[in-house]
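As a starting point, one isolated chain is supplied in structure tokens, in the form predicted alone.
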Amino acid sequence: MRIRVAVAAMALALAAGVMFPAGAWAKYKPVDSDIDPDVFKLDEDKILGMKLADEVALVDDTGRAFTLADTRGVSTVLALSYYTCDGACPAFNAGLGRLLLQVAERGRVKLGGEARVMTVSFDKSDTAQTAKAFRAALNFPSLLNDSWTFAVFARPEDLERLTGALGYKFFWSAQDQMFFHPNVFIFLTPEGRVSRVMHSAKVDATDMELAIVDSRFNRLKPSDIGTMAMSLCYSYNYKEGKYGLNYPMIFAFSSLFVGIGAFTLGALVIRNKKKAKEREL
């Protein structure tokens, strides 16, 4: 591929840097690349809030047929991969598993009952058998296995329909014998709408937890009030692709509590003074 020529040329130029005057670097331009960098991006503005088609048909690693409509009712973390990959995809899914275990340990999100995970292959040659082998190689603990589905598309047109709707681009490199594709986590609401897209390299356990909470915000129960309060203290930074402290909200809450405290203290002082006067009479 031409991109390898560009990388090799850059390495050679760096190695021989002492032979070039400083101004020469400004004249260097890499040759055109065969890899479109946009392949690794999803247009979040376009797909956030989009509902994925209920009728998309899938087959899991046990051979069970189901549709996206059957996954409704809980939040879903969707990962697109392919099962014959021997590098990035296993690492990507293993990393997702580690993040979810950290989230589960915190106890605020219950895997299975409140959130599930689904890895689906975009490779038309994958089958239920390759999905099963991929799961086995990951060797997840039962907590993850019970809440994680590995599946393939039952029909090629559904593969094209879902990846096309998401703007998820991928292509096969014959020379490298591998697919190039984005490694992203797509968070779906219990109704099946896209609520967040996050690139795996930037995500930590807090990001994962908050994205799941955000995806089920309209389904929060009274017992989730602590989780809801936590989520309000963070805001999602689209530029950085991560959650950060929501300082205006924290300041507002702090001011509110200070105000309530001052009002309560003032009321107590007035009441005590009133009682003291009554005793004097």
Partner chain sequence: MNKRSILLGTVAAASLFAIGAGDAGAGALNDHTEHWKELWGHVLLDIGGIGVVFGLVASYFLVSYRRTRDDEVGKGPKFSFAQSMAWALIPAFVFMADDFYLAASGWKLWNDQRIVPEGAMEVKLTGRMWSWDFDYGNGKVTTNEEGLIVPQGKPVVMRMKSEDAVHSFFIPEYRIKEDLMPGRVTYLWFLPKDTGEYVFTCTEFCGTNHSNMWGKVKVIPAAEFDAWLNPPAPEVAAAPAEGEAMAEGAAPAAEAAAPAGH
The other form holds:
Amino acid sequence: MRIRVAVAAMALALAAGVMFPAGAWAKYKPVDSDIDPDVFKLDEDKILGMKLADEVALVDDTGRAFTLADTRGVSTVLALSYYTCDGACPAFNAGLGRLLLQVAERGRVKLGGEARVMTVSFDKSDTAQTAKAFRAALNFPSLLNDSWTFAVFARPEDLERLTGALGYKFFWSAQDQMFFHPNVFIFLTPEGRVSRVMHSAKVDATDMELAIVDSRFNRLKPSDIGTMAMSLCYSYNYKEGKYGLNYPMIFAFSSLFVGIGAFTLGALVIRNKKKAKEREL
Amino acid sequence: MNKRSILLGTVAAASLFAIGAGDAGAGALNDHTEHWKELWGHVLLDIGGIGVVFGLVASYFLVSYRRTRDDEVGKGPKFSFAQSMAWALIPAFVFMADDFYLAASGWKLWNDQRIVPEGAMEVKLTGRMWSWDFDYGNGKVTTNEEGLIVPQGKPVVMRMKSEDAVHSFFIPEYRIKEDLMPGRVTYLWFLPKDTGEYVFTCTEFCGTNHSNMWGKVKVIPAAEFDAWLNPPAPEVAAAPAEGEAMAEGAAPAAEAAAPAGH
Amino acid sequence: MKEWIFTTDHKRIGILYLVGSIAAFAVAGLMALGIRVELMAPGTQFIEPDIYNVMLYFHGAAMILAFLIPGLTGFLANYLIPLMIGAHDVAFPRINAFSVWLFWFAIVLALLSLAIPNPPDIMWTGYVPYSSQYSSGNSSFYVFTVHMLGFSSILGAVNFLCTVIFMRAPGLGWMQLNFFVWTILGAFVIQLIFIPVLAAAVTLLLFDKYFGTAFFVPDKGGDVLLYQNLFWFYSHPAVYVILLPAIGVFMDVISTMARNQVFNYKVAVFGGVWGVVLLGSDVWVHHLYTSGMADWIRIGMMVTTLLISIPVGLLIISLVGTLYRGSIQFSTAMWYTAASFWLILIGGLTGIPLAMTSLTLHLAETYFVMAHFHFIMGITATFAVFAGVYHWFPKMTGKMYNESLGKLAMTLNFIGVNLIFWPLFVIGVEGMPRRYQDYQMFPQFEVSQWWSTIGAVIVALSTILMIWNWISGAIWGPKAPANPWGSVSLEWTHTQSPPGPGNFKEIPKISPDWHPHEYSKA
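Now the other one: the form predicted in complex with its partner chain, given that the block above is the form predicted alone.
After this comes the whole thing, all chains and molecules, with the earlier chain placed first.
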């Protein structure tokens, strides 16, 4: 049942994708997938903190070969996708792009210098050319385009190793002529460790920003004090897969004024008393 | 005389070289346990020195300024503004200098402790009330009763998480510990230099059996370890490369091998 | 009886604080003795782990919250501050009475928690999620005790800050305050600002445990580490709430007994006391060095923690300097003070490696930490309370205690505490963890643990001697002279012993060249 709904949703998205001219990426709406999330859910418990293998070899859309080790040093939002997909995947990537632009506008995270995006295809038949076409179709503004890598695995065994280690499940449905796969953003620290896994349908710009800040929290500088303060006001809810207000922090912070308030009150009372006494004399 | 000075010079040069070489070696291996012991020695000297100075001065004052006559009063110095500022600033700068020296050397050791060397073997540790699970990544799991089994001479990084209360994984031999807590992932790493068995134990209070949450780190020769981790199985052909950080995860799901491509 | 229950007199309230805090000290001390006896050998001797954990919880919580803080900021501040600043009473006498009964109620509640079926076993830190999700103990008793003591302390802080600011005798300037008054001011500023944060944290813990909220449950958006931060955000400054008045007592005792002015008074006040207050609020993460916080936070707090050595160093220089060219009379209080040099030195210096994040990755949660804070906070401040009782004993009772018995008890106490904690320093560095009921994995530490237990027995004996000395002195002691130490401070020169209601027949007028620590003019 659920699968059927999902297929219908995807078909709809596909239709939308065809109807929208290429380049109107900003108008894509992220598709809410209704596939039973439990089937595809990544086991956070298993993979949080995991380091992705250094030597996984990739090829980007210009044909340049690199390894995961070369991507270290900045936070990375990793999105697994495939490039010959007509609807859902462009929508998924476009949605991510839209979120990142919103994050960039807030000014606390610098795209490119502090955080990069990497889309990697889990489809063995994808090549640098299909990646290139995929990027072209998205037609991102340069800020996004420059901080985004579209890549394919150089060796099929790396693909199996990476998805296997992440517990990332996907399968080809010959009937529907498409892959079923989870739409998740995987946040990597500058050291290449998994810091957060979020389901794309739930993520808004605030979640995106906070997850990126979390992934590079260890690299914050004294000048990032505002960013740090903001990140302290929220905490991650594993069950919901979203960030929420950090109520204990807010509660505790406001309690700082209780004692000072009590003292002010006491001081006013005693001063008035003293003055009244002086007037009597 | 001359000979002796030459000899001395040679010894000095040799020891300098040895120190340099030792440093280089330490840089390559980066055994933070050894650095901890070194720094601990320096800090003991440092605080011992301060303690002796203050202790002697206080003892001397206590003994030599006893009251001798009933009507006697103290004749402590009266300070001008400049003198009192000097008595504030000079000690403050001396303390600050020592603080910064300690902070710098502490920070150096900190980097050794926190920057995980490339190619470290990764073990996933799960703590719960009141046991530990060590997951070696290829499906092999040991508990605290069997111990944490590691190869000699290879850095080991523990990626840690708690299932319930806060725990803390402590290996006294390697001078390292780090807390485990739900909702967060923490890590520590160490270099098992010599084979043998060393105690690990829990150092964050976690209820009834807190003091029974212990076991042994069993350091065995690397070859023996490889044989233990990947026992020769008849069918498995491609054993994961050594030094793998994570990718020896469970074999890729069968779906992954399902038809792909368009 | 009635005049004690309904009293609003700060002196009686002070005595009530003293009795309550000594009661807490006695029970918590017995717990410590039990703990030490259990640890004489590996394995379980007499005390099962669950009971052991309750004793450990009670020892820590009662010693800090119900003995040290009320003993210094309740008893000594109440009794001495109005006398030292030449006031008839505190600013709000009835609120003061309310504070002391809150404190007593908290002590009764804490003792009751031992009588209920599942006493709290969550240590004085009450870390979540153990306290909120996994402990079968009634954490609510801990929370309510903290609430009441916290409320009592906040009221006390408002009261005493107002008293010192608005009720000083005419002409008494800020630079003419007893050093003890300055340290109490610093302590109460810390209490006022930071206690509500602790109260907030434990309240949320209570909600999590009993009302199903999820403030500290990670699955539902909570953060376990936040509790630890909030807890230590208050509880580290609380160490200075204890240490500052202790140094204040020592400074007043030294100045009086050496008849010498406080060495570099202004620098000790502004650099020392207020330096500690300022810096002390930015170092709490050193309790969380192993918690997996971001590296830069841990390194930053290492630097601030090390820098605490500057104001503390200035205070110690003033303590030692006040002896210089003095004329020292060795009363029992002075013996305690002299011994405290040793305690502060050992306790303070062992704090330096603990300030260093990297060394603490090994030392955290071992006996080394435990011995360190017992020296600097536990015993130093306990000696300050004892020194305070002895020094102002003639003031409070009008009678004299037995000097030789006092010195004998002090000597035994001093030998005992050193015997307890030196072996623990050593096995702490070798890796013996705190809060262990059993140490079968470290059988080699048995000898040290055994000697430590002997020390605890000696301390228990010395305490009995000391309390006997107080009680017998108060009842049968000889009449004390009006000013036995020849002090120039207001509480000795302008009031009777013990002072009557209203303290001063006439509020003293202070001349600008008078100073409570100035002896060379006398």
